[in-house]
Structure formats: C-alpha cells, structure tokens
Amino acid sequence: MSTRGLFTPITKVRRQVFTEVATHAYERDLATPDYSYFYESSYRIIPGEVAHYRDSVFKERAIIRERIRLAMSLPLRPADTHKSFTEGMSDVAVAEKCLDTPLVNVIPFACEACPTDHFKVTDNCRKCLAHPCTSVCPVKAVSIGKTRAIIDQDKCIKCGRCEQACPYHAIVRTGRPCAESCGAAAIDSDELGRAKINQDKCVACGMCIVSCPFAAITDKSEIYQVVTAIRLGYKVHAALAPAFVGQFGPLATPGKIIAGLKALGFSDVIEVGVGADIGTVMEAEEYLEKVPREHDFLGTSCCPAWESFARQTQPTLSACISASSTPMKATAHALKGQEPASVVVFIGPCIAKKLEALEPEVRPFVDFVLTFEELMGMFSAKNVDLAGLEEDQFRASASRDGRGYAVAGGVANAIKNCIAELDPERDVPIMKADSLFECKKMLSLAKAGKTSGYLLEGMACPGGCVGGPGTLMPIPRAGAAVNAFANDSQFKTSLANEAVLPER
C-alpha cells in the first residue's frame, strides 16, 4: 500500500521545516537578518525534553537543523568536524539560484542502517515434515533448527526459491525501502551500513525520499531565494504544472490556487499545460519527420528523470529520445521572450525538475523550481486560506491534452492526437511506462528492436506526474482531479489551442 497522501509524522515535520524557512524569508530584516531564528526553529518543531520520534530529543533537533540547511539550498555539514549551523546562510539570502548538486541527500545520523536485501524466517514456520525450503535451496543455505527453519545469510544467494516453496508463507524477503524503490539502483551503503546515494546513478526521481520510513533522505529547496526575489520587488511568475489540481484540498479550486499564489506575492500565474501543448506539437512533428527514417522510435522528453535514466542505461538509444523542449522549458522560454527581466518559478510535483533547471540550455529561462509541498510551506507561513479566496484565472488556458500530461499515458495520447491531425493516415503505436523499473523493461524491448515505429512514453513516478515526490494527495484521486480539469478545457487538442501558435 502506498502512503502517498497520508498525513504521517514525516509529512508533519517536512511541512514544519518548509514553513519555518518560508516564515523567516518573508519576515526577516532584509538589511541585517538574524539567523538565530533558525536555532529556535528546532525547538518549535521539537518542543520539550521528551523525544517524539527517535531515542533522543537532541538527535531529533540535530536532524531538523540539517533539514533546515537543505531547505535553504545549503549543503549538509560534515558529521566528524565542527561547522556552524548558520554558516553560509547569508550567502543564500539572495534572489539568485544557489542550488547545487548533490540535490538528493542522506542525513547520515537520521538513517537507521536498515538491513539490506535478505530473507528471513518468521513465526509462521511450522517446522513441517516436508520442509521444501531445504530441498529447493541450490546452495544448502536453509536448514531446520529447533523451532523453525534457519537461513545461513553467509551462504544465501537471494534466489527466492525458499520463499516460493514455503506452504505457510513463513519466509519473507525484506530490504531497505529506499533501495527497493530506486529503479536506478543508486542506493549504496557507507562504511557504517547506512544508506548512501551513488550520485553517478541518481536521476533525482525522488522515490527514495517518499519511501524512507525514517525521513533520512531529503532534497534541497529554493523557497528562501524565491521569497527573497518577491520581497526585493522582482516580477516573479509562477509557472504551475498540470498536476496542481486538487493538491491543496477539495475546496482549493484551480482559481483559488491561482489567487493564493498572487497572495504570496507572485505577479502572475501561468499554466504550464500551455507549454505542454507547445511541446506536443514539436514532438509530433519530430516523430513524423524522423521515425522511422532516422530513428527506430521516439521517446518522449517530458520527464527529466526518465530521460536521464534512458541516456545513462542505454546510451546507444539516446538519439531516439526527443530533443524537444519539456513543458517547463517551453513555458519559461515563452515568458522570458515576453519579459526578459522577469523571474520564472516552476511549481510542480517533481524534484528532477530542479536538476533540469541547472542544465545550461534551461538555466537562462527557469530561475527556480518549487514542489507543491514546498509551496504549502509558503501558504502556511503567510496564513493563506485558499478556500476563502476569490477565484482567479490563468492568462491563457491549456488544452485537454496539455493538461493531461500529468497522468501516465497523457503525454503519448496528446502527441498521438496531434499526429492524427497533422497526418491522418499515420498509425502510431504507443508503449508507456510509469516507474523506472518499468522504463528499464521498455528500454530493453527497444534495445532488442521490439519497438520499431513506436512512440515511447517514459515516466519515473507511479501514475505519472501526479505520483511525484512533491505531491500532497493519493495518486488515484490526483489523477481523477486532473482528468476532470482537463475535460473542462475549451480546447481538446494541442493544435486547437490558439495560445500555442505564436510560440511555435
């Protein structure tokens, strides 16, 4: 069962940290800020003398302080040498991008060094006469003890045959939730057995962040820099991703969320679905031009984690991944063309977008990236009651297909519908995958030549963007909300959207 959308202690702590950072950003003296506020933050979040979540209240507060640093775009402090908690804070109190890699970080002393992949015999074992577990083990790692079967972990090769053979389901496979959720196999161990991220493999999908039951993994945020830009009087545009619908509660309609963003100080709110419409047309034209004459298939470019994963794991297929702009870049490019001095903040469900915004071809257009969860911290800091606001609206609307980008299958369907208008005779077979595990299988088929002429849609998150690590609600409900909003659009396809034509 997925815990996405449940309000857990981890959810509470994350939101408290984001709220503390946003509150100081909004209320500090711009000339002489007092960063001692953040020492008090750990006591506001973890009050009293009794530990709330771990074995020590001091450890809890130490973890909170590292989370605050990361939420300000600062790096973790080394655990073996002294470094002031507030060191570097004055450097990031600016209206410029401070975020740098590594984006996803394990707070070492927050990690409980969960056991890695292993098989365990539970109390369900009946010490049966047949004991097929011993018969099927190819390395004789299973034996029968006094009260139950015993697995010799030094011999076990983790083939899983004993688990499958046990008639009582007494043998279970357990492992690190973070590692089991990582389709890029980027979770290693340090010398103390704690989780460690292999940054060469990590594509910042964020699944480890939402899967760690101890909240030991987190990413850096740009809340502080966004609020600073607003307070310094920059014209700051919020580019809102299609997955935003329903993320802030049933009473927070799209119009109220737009009004809420303006209450935070954003000058305007733009629907990134319009950028999706622009990208749809570009990828449809790219498909018609290059498949199969130049490329065996075309992979969509909407999800940066999928795109990075594909290029890393199957470099010979890189040319088949679309070179078209992502919706984020297309939207930001259009905004910067109209107002070069403006600040563009992409707000969505995805942390991989933070890495995409660091790429040389994207950085001139996208100034900052926030998640919906980080935005919630800003609403909380400013006491913005979305339900009580008057409805507002986007300056331009996206099509049904552009808004559908947020749900698995939506990107491919949008491109296919566009191709059908451009070339009605062209048949477009589709294959989609909405996790890196499924993406790996899809790429294997492509490598084997099984996807000739196909349009491949890759998504790193389950359910598509609505399942991203920065979302706030259960995936099925989020998908339903997006589809309902999409169907309300006056334009059905990307080509029908009149806002797209001037930007192509």
The other form holds:
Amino acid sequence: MSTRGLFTPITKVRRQVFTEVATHAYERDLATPDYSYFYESSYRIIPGEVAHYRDSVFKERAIIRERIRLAMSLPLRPADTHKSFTEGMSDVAVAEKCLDTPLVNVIPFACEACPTDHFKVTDNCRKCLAHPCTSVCPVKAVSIGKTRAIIDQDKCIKCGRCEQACPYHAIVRTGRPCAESCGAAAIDSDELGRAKINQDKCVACGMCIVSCPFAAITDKSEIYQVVTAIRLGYKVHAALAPAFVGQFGPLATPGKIIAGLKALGFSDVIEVGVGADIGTVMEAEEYLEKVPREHDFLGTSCCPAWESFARQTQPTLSACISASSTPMKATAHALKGQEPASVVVFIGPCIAKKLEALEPEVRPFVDFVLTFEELMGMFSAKNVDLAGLEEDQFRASASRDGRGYAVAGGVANAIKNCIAELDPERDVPIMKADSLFECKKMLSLAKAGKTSGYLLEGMACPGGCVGGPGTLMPIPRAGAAVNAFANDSQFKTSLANEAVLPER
Amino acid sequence: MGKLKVQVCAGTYCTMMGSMDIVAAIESLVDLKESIGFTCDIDLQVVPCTEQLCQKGAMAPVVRINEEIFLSAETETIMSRLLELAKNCQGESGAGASEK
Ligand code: SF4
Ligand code: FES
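Form predicted alone already given; the form predicted in complex with its partner chain follows:
What follows is the whole complex; the chain from before opens it.
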C-alpha cells in the first residue's frame, strides 16, 4: 500500500501551494511585484504556533517555502549557506521556460531518512519453542535473543524465508516508500542517510512524489510562467490530455472544463486525443512496415517515462520502440504549424511529460507542461466555479480510441483496431505493462526474443495515465469517466477521425 | 428502513480539497454494511457550490448529513458520524421503519 491515490494532509498542502503560487501569479503588480507575499503564504498554509505534522512549526514553514520555490520552477536552496527565500523570483516571473533539471527533487531536510529495505522482527514474536526462523535461514542470520528473534542485518541476504516460516507473522519486510515505488531503482542515499535521487536513472514517473508519506519529494511547476504569458497578452493554447475527463469532479463536464480554461485566459483548448489519433495511425503504419522485417517487435512511445526507461535499460532494443510522435508532440506540432507565435501548454496527469518537453525535438513545440492538480490550483486562484459555467466545446474531436489512451490497454487497443482496418489479414499479438516494474519484466521477455511480432504497450503509471501523479480523482472513478466520454465520440477508431486526414 | 441524506459538494474548492475521496469512502461503507450493522439507506448526492459555505476554499470540503453541516470535512469525521447515526437509524422524520 502507499499514499498514492488517497487524499491525505500531504495532498492538501501540495494543492494549497499551487493555489498560492497561482494567486500571486494572477494578482501581482506586473511592474513592481512584491514577493514577500510568499512569506505570508507559508503562514497561511501552516497557521499558528504549534507544529501540525512534524516536531517544529518553523521547520514546517521552511519546507513550504522550498515547495513554493520549486512550484515557481526555482531550484532548492542549499541548507548550509545563506540564500534568501525570494532570491531569483523576479527572474522566473517571465513568459519563458525557466524549468530546468533536476525536475524531481528531494527536499533534504523534509526527508525522515527512513530505514532502507530490510527484514524486521516485530513485537508479534512470541519467542516460540519451534522458532522455525532460525532453521530456515540459509546464512544463520537469525538468532533468538532475550525477548525475541534477532536478525543480523550484515548476514541477511533478504531471501524472505524467515518471514514465510514464522507462525505469528512476526517478521516483515519494510523499506523506504519512495524506493519501493521507484521501478527505475533511482533512489539512493546521501551521506546523512536521506533519500537522494540518482538523476541518471530517474525517468520522472513521479511515483516517489505521491508515495512519500512525509511529502519530502516534489517536482517543479510552470504555473507562474504560464499565468505570466497569459497576463502579458500572448495567445496561450491549452492542450488537454485524454485523462482530463472527470478530473475536476462529476459536475465539471468536459464542456465546462473547456469553458473554465477560457475563463483562466487560455485562448483555445485542444483535445490531445486528436494527437493520439494521429500517433495511432503513425504507429500502426510503422508496425505494418517494420515488424517483423526490420524490428522484432514494436513498443509504443506515448508514455515518456516508459520510453526513456526502455531506452536506458535495454539500449539494444531501442530501435524497436516506436519513433512516431507522441500525442503531445503531434498536437503541439499541428498547433505551432497553424500559429507559430502562439504559446502551447500541455495539461495532463504526467510529470514525465515535463522532462519530455525539455528534449530538443520537443521544446520548440511545447512551451509549458502543467498537471491537472496544478491547473486546479489555477481554477481555485481565479475563483472559477466549473460546475456553474456554460458548456463549451473542442474545435475538433478525438475518436473513441484516441480518447481511450488515458486508460491502461487503450493505446494498444487503438493501434490494434487501426491495423485491423489497414490490413485485415494481419494478426497482432499484444503485451501490456502498467508500472515500471512490469515494464522491466516485459523488456526482459523482449530481450530474450519472446515477443517477436508483438505490439508492446508500456506505461509507467499503474492503471495508465488516469493513475498519473498529477491527477485529482480516485483511479476507478477517473477511468469510468474517460470511458464514458470515449464512447460518446462520433468516431469509433483513429482512422475514422476526419481530423487525422490532413496529417496523412 | 431509515434513510440518511448525505450531500457532498463537488464545487471547485471542495473537489480540490478531496470531496470526491469522501464520496468514495461513503460508497465503500456499502461493502461493510453487514459487518458494521448498518441498516440505513444512504441517499448520497453530489451537489454544486450554492451557498459558498466553503469560503473560497478556507472551509472546504463541505458535507451535509440530513441538516447537519460539516465544514473542512474529513473522511474520518464523516464516516464516524454516519456510523453513529446508523446505529439508531430512524430516518430524518423519526418515522423509521414505516418509511420506504
Ligand atoms: S523514476 Fe520516478 S519514482 Fe523513481 S526517482 Fe524518478 S520520479 Fe521518483
Ligand atoms: S466549493 Fe463546495 S461549498 Fe463552495
């Protein structure tokens, strides 16, 4: 279990920070901004003189301040030298990209340095006569102490046999929630035993952010720059990822969300599902053309965390991962083609997309990336009551299959349907994985040559994009809303979508 | 059987502050109905922000059980109140078993 997908005090604080940052972005005097507002923010979020969650109210506020900096795209401050809290804020109060790596950050003094993965004897131990734990241990790491069994951590090889043998379930495996959530094994320790992200391995799936029970990990946000672009009069377009449906509550229908975005100052709202339709057709054609002649199999490319994970961990299979545009890139590409001077903001459930948008091939098209949670902070800052708005609509609609991209299995399904239309004779075996742990297993099968001719759908988030770290709704609810909206589309498959035609 | 009327706000502020998680928690009570001796019917409604009880977020989420209003509602408070009411479940009017 983890805190992911539950509303906890951590979720609340995170959303309050987004609201504070968005409020200042909208309300500040553009000529003479006063950043001392953000000192007050930390008192609004952590009121009073008594600590709420930790040992000290001062530490709680200090953590909020670092979160505010990150939410403005600023780097963390060092804990051992003086640097003013507001330093650099005027530099990021611009309509340009300020976000830089590292994207995912551990706030070191917020990390409780949880013990790393180990087996532990709990007080369930009754020091029984049989004590099978000692006899099953292959390396004699378990002995019986005064009150209970003791595991010698230096000897333990973590085989788990003692855990299985104990009649009282007294032995448990426990570790760091961040490290356990990270399928890329990117969580190391610093010299003080606190979590530290190995940025060479991190693919920014964001699972550690939503799994840390002490809210010690967070990513950077571009709320401030997006709002600044809107206020400076740029034409700012919102490209809404397929997982948006239902994210803002059951009363905020897709049409009302579109209206809400316009109330925030976005000039137009585009359905990224259309980009998914374009991507589907490209990947279907790629599959028909290259598998099995050039490539042993085809891996989907829409999830950037899966894509970088696959390329990093299995470089020899790199060529088999689709080279087609992701829905985000396809959408942004089309928009910039029509209006080169416009600003494109991708809004989705995803943190890895923020990293994808830094890539040289994507950066010219996607200006900023926001999550649904960050967008909610903007709605709240601007007092936009979504339920009360008039329904608006997208200029072009995505097909059922393009809308289905948001739920695990949806991408492969769309491509399979498209292949069936292009070449009815072709049979497409499919394999799917929705978590980096599953992706890892799938990649070893692929490496062993067991996926010849397959279409592999990889997604880093359990449940697919609706389970992404930047979402607001419980996953089953969100999935149901996405499916209902998908079935509502006038086009069934990606190929049937007339918006895809000019791209072919 | 008595009936409890529960209204959970799905306005922007309440949704942001987790009101849908409260809905999910209330729905989950149905699975536990037998083990917790819950005999009431729950009439669960998702309502818009009409009275601004949320005070622009400061008091969100807002939940109403029959006529009782909960500000800054948390899953634990709502669930325990529901369980309390369910124990002597007579419905709003007190007419109890004759209703529905
Ligand atoms: S890969 Fe994901 S879970 Fe792992 S460190 Fe990076 S963001 Fe965190
Ligand atoms: S948003 Fe729920 S009462 Fe206002």
